[in-house]
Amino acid sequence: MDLPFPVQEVNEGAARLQVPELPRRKGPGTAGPWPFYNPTMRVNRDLSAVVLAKWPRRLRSALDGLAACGAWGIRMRLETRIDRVAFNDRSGLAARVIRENLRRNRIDADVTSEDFVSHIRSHRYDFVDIDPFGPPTPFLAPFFKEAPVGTGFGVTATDTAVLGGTYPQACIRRYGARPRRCPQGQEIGLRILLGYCALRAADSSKSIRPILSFAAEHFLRVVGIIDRQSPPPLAFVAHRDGEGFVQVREGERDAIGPLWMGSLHDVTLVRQMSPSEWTHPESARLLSTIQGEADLPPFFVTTDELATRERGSPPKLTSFLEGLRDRGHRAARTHFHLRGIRTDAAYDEILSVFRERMPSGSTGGSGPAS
């Protein structure tokens, strides 16, 4: 295929792809005139394929709505039971690359070069994926307006610095929510994204039901279903010393939100998910961690924070978990933070176990660090 850029062969999951051969770096990538492909997004596609393999009903059609090189749509067709996958990207150059990649994988599919919003106004699918270069916000209100109840959706946000609290004013403008820069910033950002989806669905007298929601690398990902209208579980929280995150009224000091305070997942379905032969080991480990924490309450604590508060060295994570469980609490690692623990224990009980499990002689005295 004659293209105005060098290409390279890539194998990802079950797909064989031809993609632009360009310098890569960690992170979300840089915009350019070429069809975009980011290999670090493999974990996104790995887990999304695992989700679709356990979808609660038969999916006959799907749209890769901002398809770029077509990597995700091709994997959908090869790794799930979806009968028909369509590809759309405004770039005519992207459409050429997609068609070549379809030919390489022996897939017959429709490829269009339309504006996403225009496309969904005239087409219906059982599942629609929204994975833009940049924030997903411009696409969500039109999607929830046009898509009928029962439609599945996937939404990826790569503006994690905005959702994670580095640029709070940008988050207020873009998502209508106040974030917080802290160790729990990714979870807060994911709950902001879910809350925004829920509000845009509510604008069209619908609601959302998350199936799997997670953070990895430089992105946040939500996979869910549009449901009939119901009040969204939104709330504001604030972080209080000695209490952790507590629910507060909108406008209160340091209020964060509005946040989705319901479950991030359909716990039953998530527990049934299993890696496929195409799932990368790193993605399989992430899935396992998510399954372990899936039914635990919102927000987590980190041993770093608690050690700073107690002015001492933290215990090993395994020892901390064991201490919480020995007292009858449920506790698990969280995928949001390497040293994070999610538990149903009250904050004072968490502190008690932490002090009990700190290395002997490591404490400089309890109370907040100055």
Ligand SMILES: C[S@@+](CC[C@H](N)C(=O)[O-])C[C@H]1O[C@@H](n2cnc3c(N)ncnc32)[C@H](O)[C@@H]1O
Contents of the next structure:
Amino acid sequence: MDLPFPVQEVNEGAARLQVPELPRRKGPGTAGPWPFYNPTMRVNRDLSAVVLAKWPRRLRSALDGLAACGAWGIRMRLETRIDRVAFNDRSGLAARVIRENLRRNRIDADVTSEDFVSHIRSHRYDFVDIDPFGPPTPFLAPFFKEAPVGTGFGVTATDTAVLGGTYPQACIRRYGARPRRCPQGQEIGLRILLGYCALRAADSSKSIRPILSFAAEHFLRVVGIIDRQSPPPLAFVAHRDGEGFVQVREGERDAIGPLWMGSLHDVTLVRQMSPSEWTHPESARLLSTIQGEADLPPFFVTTDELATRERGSPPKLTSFLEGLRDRGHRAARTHFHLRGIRTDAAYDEILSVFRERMPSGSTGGSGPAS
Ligand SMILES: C[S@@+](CC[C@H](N)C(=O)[O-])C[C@H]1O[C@@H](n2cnc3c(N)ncnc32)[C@H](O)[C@@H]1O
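Target state, the form predicted in complex with the ligand; input state, the form predicted on its own:
Entire complex below, previous chain first.
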């Protein structure tokens, strides 16, 4: 096919794709003149395919709503049992690339180049994917209004600096929620995104049921189902020295939120998920970490924070985990942070185990560092 840019062939999952050959930097993509393909988003598509393989009901149709080169939609069609996947991208050039990629993968599918919101006003699908540049907010209210109860959805946000607390005012404007820049910033951002989805669903007398939510690379991802109306589990929290994150009233000076305080996942389904032959080993490792922490409470602690507080060197993560488990608590690594642990132990118990497991002679003093 004659395209106005140099192309390269890539294999991703079960898909063979022709994509623009462009110099790439790491991190989120930005809108450019050519259809978009970001190889670092493979982990997003890997895990999304794994989720769809364990979907609680038979999915007959799906829409890759902002499809760019069609990478995700083609993988959906090839790696899951969805019979009919449609592709939409408002860029006509993207639609041409999608058609070429469909031909290469011997897939027959509808391709449209419409505005996403206009498209979903006149089409129904069992699953709809929303993966824009930056914030998904402009698409969510219309989506939750149009899509019936039972519709599955995947939402990607790449405005992680906003959701993670680097630009709090932008987060308040965009998501109506106050973030916090801290080691737990990504989890808070994910809970802000879920809370925003829940509120937009509630505007249309619906609710959401998350199936899998996670953070990786430079993005946050929520895969869920629209449910019948029920009160969303939203709350505000604040970080208190010696207590960790505690629930507070909305008006408190340092209140973070509103946050989704329900589970990030359907824990039973997440436990059943397994990598496929197309899942990259790194994505499989991420899935395994998510499975390990799936039913533990919100918010984790990092050994960095505890070591600063205790003015000493942190124990090895494995030793810290073992110490918590020896005392009868459940504890696991979190996928949000390399040195983070999620546990059901109370904060004073976490501190006590941490002190016990610090390398001998490493303490520089007692009490929190100023
Ligand atoms: C981040 S890319 C999508 C990447 C793709 N999902 C993948 O997995 O590679 C965002 C795409 O959304 C398209 N887009 C932006 N606004 C849109 C709108 N209102 N309706 C439909 N497509 C839109 C852009 O043309 C772009 O191709």
